[in-house]
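Encoded as structure tokens, the following chain is the form predicted on its own, with no partner shown.
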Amino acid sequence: MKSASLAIRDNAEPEDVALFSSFITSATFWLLFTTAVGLLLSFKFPYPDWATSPFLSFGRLRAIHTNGTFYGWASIALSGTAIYVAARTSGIGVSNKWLAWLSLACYNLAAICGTITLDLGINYGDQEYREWVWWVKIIFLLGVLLSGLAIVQTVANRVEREIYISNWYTIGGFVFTPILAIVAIIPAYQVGLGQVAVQGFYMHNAVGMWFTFLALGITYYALPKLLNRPIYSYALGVLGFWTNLVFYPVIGAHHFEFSPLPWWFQTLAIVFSVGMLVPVWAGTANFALTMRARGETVRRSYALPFIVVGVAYYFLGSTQGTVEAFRSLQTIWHFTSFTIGHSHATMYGFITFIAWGGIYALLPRATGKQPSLLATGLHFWFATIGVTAYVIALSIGGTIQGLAWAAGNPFIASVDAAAPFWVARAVAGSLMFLAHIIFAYNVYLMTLAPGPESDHWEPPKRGKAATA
């Protein structure tokens, strides 16, 4: 991987640069902390007698890892990048910057309080990805609302009449997520089958209607920017947006097949899971065709290899999710390590790689400070090899687990069969965590390290957007 020139610098307002840098710095802290917790958890599988303090118990740490990764790392990184993209595509600075700063404070406060309460054993119960107690969720929701309001106001004050496709996706995520969060805390829904249905609705849409929308919005901006060519098809982008909005909200119920949920509801979730192939394949084709015949540009870029891997895992992980929804395969894979591998293929291989690609693409242009070429290459290869080995190991181990259960073998037989793959998971996780340390070093170089001053900004002329 050779260096691409980063001499071009955005004419961004200094406070916008500081805002973007602060979001990414905060997100990087949560990435390091929560994945360190995840690494500890991965070693607890082959070595269950290790770190047995109640504060280091699997039940508490697992919730800290998942919630912190979701709402600390990914939410802050994607929100900060989306706010910056909204300003660049609108040709103006971020409107009402205090809203964005306050949203960052809310995100961090929620992540801190959520981590402390979970480690003290104070939680909402066994509701995956929503173990935070209600008042912590409200703080996080306030952060989402404030970020979304900052983006909407920025886009509303744009120079150009057209709304760029990136902002369709990001605003869609900020509109749907408050609905998702409010439904998930309504007390009347938290009993019996209602709770089961809402759990499926929440945990799947937290990925598909929040992280996916933000990641795709960032890709629709960063990819053409880095390639210096327009997106292949605006129409495919619009098709992906609306079909994702139509199909995704229902498919969470495929997590509860063979449960007491109505059979028609489970079947509808399977049908809509198949329908999700439309936005996934449309989006993947759009990105792939935009990158066609630009292999040398990809090879020489800091950011594009991350986006390429992110797009590949978007296609593979989402298509795998459709296949996994069929009842014949749910009987084998459900409740096994396979689903953990799938979740990392999507949240790590897709979402996190796209976040990294967006950061490497835009942060140097904002601050004028470059990452280390060697460190970026090491980050890329450690993370790519790590997540690929992780997904493959758990996919194989989970399939063996499920087949052992289906055959009626003693439970301990499935444990013995999966044990070698859990060791492989821990090794792969170690590579991934090493990549995060290297990324944190690059973030330091792009933000806090001595470098060019950020007082180069000149007010853009009205009637002509700043370079998007």
Given for the second form:
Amino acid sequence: MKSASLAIRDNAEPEDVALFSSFITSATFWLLFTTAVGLLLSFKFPYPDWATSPFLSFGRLRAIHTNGTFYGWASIALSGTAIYVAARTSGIGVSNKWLAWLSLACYNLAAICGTITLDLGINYGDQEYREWVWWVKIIFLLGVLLSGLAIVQTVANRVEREIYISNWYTIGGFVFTPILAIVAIIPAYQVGLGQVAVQGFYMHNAVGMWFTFLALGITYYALPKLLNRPIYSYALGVLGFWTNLVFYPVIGAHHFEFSPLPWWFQTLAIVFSVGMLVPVWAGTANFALTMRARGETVRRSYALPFIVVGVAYYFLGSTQGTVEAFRSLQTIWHFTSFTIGHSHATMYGFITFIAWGGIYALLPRATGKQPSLLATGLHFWFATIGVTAYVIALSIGGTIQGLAWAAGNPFIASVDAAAPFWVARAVAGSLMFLAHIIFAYNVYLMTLAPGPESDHWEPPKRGKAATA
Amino acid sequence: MNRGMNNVWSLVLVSAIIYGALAILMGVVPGMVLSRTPPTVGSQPYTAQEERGRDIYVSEGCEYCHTQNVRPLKQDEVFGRPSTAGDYAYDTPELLGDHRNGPDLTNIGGRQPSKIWQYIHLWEPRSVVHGSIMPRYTWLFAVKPKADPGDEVVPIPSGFGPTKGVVVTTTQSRDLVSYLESLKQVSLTKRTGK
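Same protein, different form: I have the form predicted on its own, so give me the form predicted together with its partner chain.
Okay, now the whole complex, with that chain kicking things off.
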């Protein structure tokens, strides 16, 4: 089997292909919509008097951008891919497909209701990534539970003996996130400073226990599959799983350093932020060693370059997060645009690139329809150059902002000093948005566009792995 | 590989127990303990009007650019004394924030006591702060051809107002500004109260 060739077709059930295609089409819609909002927001920095109506105001749209990219785009794309991976690695079709369809409906309903309520100014405080009101969160939670159940049942019915490492990670994500959502929703222990503690816990766990686990799970499947070579070390993968599980929940308070949260609580978060280097470096090393000496395969693949950039940003963004947690650097970088650069290095450079890598790796195999070579190349370079310029601009701009404050200048001096870097961010963001339009065209080619008939599917013979 | 872990349900159960325990330890317990923090001596609960203004602050997303968290650092001295745990006893949802595209507002009522300035600034921030990137909140005001008796007219600097008529405050702008004016730090050394 030549893995770099795109002519390979998975022997997937047509219903599973339809399911996978629908998840990715929905996710792509949310990517386009929410990054258009993000682009509008970036232009409001140089042009604050532009598009000033309550429904287009910065304070309302910002949460629509963040929640929409998190829970519309990334969650739907990663869940859909994880369900498909679970079926492939289990050597069977998705058990109980209706669970997955219902899950997709819940995700979309939550994202629609969340967007509308936020635009009307109805939110759960301006607390990052959990601005949706409780009933919208519950619709989303149902989506997570249903997708998770579909995956667990599929894996439980597998013909393989071992649970493939991908499914460890994705099942982990689907187990942790409902627990996290419930902790975030119950109001009893969230009064004043108590809510600050819960917010620190929530916002970092939403990123680290949901998106990180799903993205790593997909990488553990897509990478060996594309290279036609086993993962370098199964043990490193398992080490990463357990250390991520134990270290990540402790680091949330590093978002509130120098706040009135107990000092030891902040220190504990900083110590465990350093501990996060263990799973991050273990995972990165595992992926890098799996790819060793295969530069030519990477170059000729549609999907692998996205995964290479994703892994690079996983390493850079997460290591940056550790460094950022040190008190000495927080005094300068906290509250500045530097952190927005960091969140795009991770949620975009890492999570979104892995999602794209997974989609380009698996969707053409599922549907038998290829993306355009030129479009994929443009998508890759616009997105890579875009996000890199974005992160560099805000890292420099944010540092200058922080130094301006430390120098004791009047506040507006920090705004003036950061202004050119905000313009650079808007330009970089435009390039990223252009990449998304091209990606959407590719998704059309891979799903809805007319293509080869899908009637050559044969039911897999039980006992024979269809996972290779 | 551990054979026990090849049962998917034990993988689900074990990871749920470990994460559940950590969620209680790092999320729920700190939340419970800190939710009981008594208010700073001398601080007062918000009035009904201030509470309504605070709801507007939350609903318009002011926290995305304004913190209410003065750190014990030199660069934060300009915003007031360092915030203490008791300062947040009446603040649910919490509004500490983690971005300062604009200045910290913990003590804005003390630092900028003029209501008129706040109204003008909300109508068009660039009319009073050159280079400001804050959005304008014109929808919190009403534009009338002529002020009625009892109306509070906002003296908008020339060039920034409507072409015709006058800008008057509404319940919303009055509520929001009353909340902003209520943001005054209580002294930790002088126990005089508000």
